[in-house]
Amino acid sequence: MDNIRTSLITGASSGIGAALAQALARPGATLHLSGRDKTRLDMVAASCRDHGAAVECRVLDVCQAVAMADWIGAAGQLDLVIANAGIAGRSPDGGPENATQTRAIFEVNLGGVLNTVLPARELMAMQSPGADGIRGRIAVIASIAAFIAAPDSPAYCASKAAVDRWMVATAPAARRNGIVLTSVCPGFISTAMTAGYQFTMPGLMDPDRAARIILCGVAAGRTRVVFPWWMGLAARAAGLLPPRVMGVLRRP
């Protein structure tokens, strides 16, 4: 990611968001940092600076559209964008979602993923293209989720699998005009997320981990990046089941 100097990351206060950071984190490389919990944000940045990185942080909720137009809009060229803020929610006893939980995993994971992306599009496009045609470059944050349709956790399984279908489809057009689009669909991350989760979480993997591997993919532009590859196979696989049969499974 050498030709990365200028990232914008939500959701960087733990967890990817954390990781993504500190990877990018290099004397020269400068970054735009948002979350919710300031003192978190901080004590990422704190590492950051610590590698040589120059970093901008923004106590900012990603549903606000405006303001996180206005915050991307301000931090001038952009190299990358990561869209990595989310929000799970499980149905531990099989139950429905309630509407509060429901429309909040919609809004932050579906809608806070456009308040990013559409106006890091836009900005972008403006942007004149380096040696390579590439005026910039935008990864959002799906998950293997997208490919199945959980009965425990309907809306984060429904957020992602719109998040994932929008981005690969919006994709091609969007490198026409210079702009690298790649969604990421990873499985179990051990992150503040998945730490109450009370079952077998195959695959599970560190965040430092997992943002190289993003990292990796968004540098060889890829559209779709989906790791660990056989749970994305197993996901897949299982989505192909008839809505009678997911409808008795649940997540071990």
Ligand code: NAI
Second form
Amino acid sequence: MDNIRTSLITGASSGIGAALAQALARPGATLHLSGRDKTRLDMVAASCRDHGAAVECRVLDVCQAVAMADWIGAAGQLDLVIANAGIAGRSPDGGPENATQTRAIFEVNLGGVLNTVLPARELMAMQSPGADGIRGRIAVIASIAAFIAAPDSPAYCASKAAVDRWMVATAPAARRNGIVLTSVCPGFISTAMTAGYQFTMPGLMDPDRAARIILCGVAAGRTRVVFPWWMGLAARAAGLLPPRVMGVLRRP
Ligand code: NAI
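After the form predicted alone, can we look at the form predicted together with this ligand?
All chains and molecules follow, beginning with the one already shown.
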């Protein structure tokens, strides 16, 4: 990670985003962090500054395309951009997300990712390549949910499948232009998103450990990072099941 000095992270005020910011914080590092909650964002920024990083914070909704492009375009040199912000919605009766939740999930998890990755790609295409030929790296936090069609969260699974497929399919062309794209597919991580879940979450992992795994995969230039590996394997196998037996699945 020595070649990653300047990073930009969306949804950095909690959970995986906050853990990524803290893992990247060190003397000489510059972090551009955004989120919607100023108080929590300021707390994360303060702890990153304690580790020696310079931090710029912006209260920003990833659905605001123009404001996102302005923010990213004005950040200067960026070695790493992480489109982390995401939401899930659950119905109290265990059924699918309602209409409002469905629209919001696609707007944030798909629209918000495009509002982050497209301006980041444009910016990085103009940056000079390093000695390794790399102009910059972009990661999206998708999910193992991308591999399944869980009946309790169709919009979440579909939104994560869309960004995962888009990142993986775009990666070869971006790589030829010196930009490394990574789709990150975590299993269950212990954050605000999973705090209210009543069901058993196999392989539940703390966000700090998840952040280390993510950054290791990103620094290695992997196109897709799936963890825990056995959850990825199980999800892919479950994705092959006939739709009628998918009814029991729940998504990470
Ligand atoms: P979290 O709820 O702690 O963090 C989500 C962050 O995104 C929060 O800071 C929130 O304020 C921000 N956010 C949500 N909507 C936003 C918007 N419109 N504009 C700007 N920021 C917005 O949850 P967690 O778990 O840290 O989620 C981070 C990412 O990881 C999400 O994309 C999630 O789908 C993904 N993920 C989480 C898993 C888990 O088990 N917790 C598993 C797989 C993926």
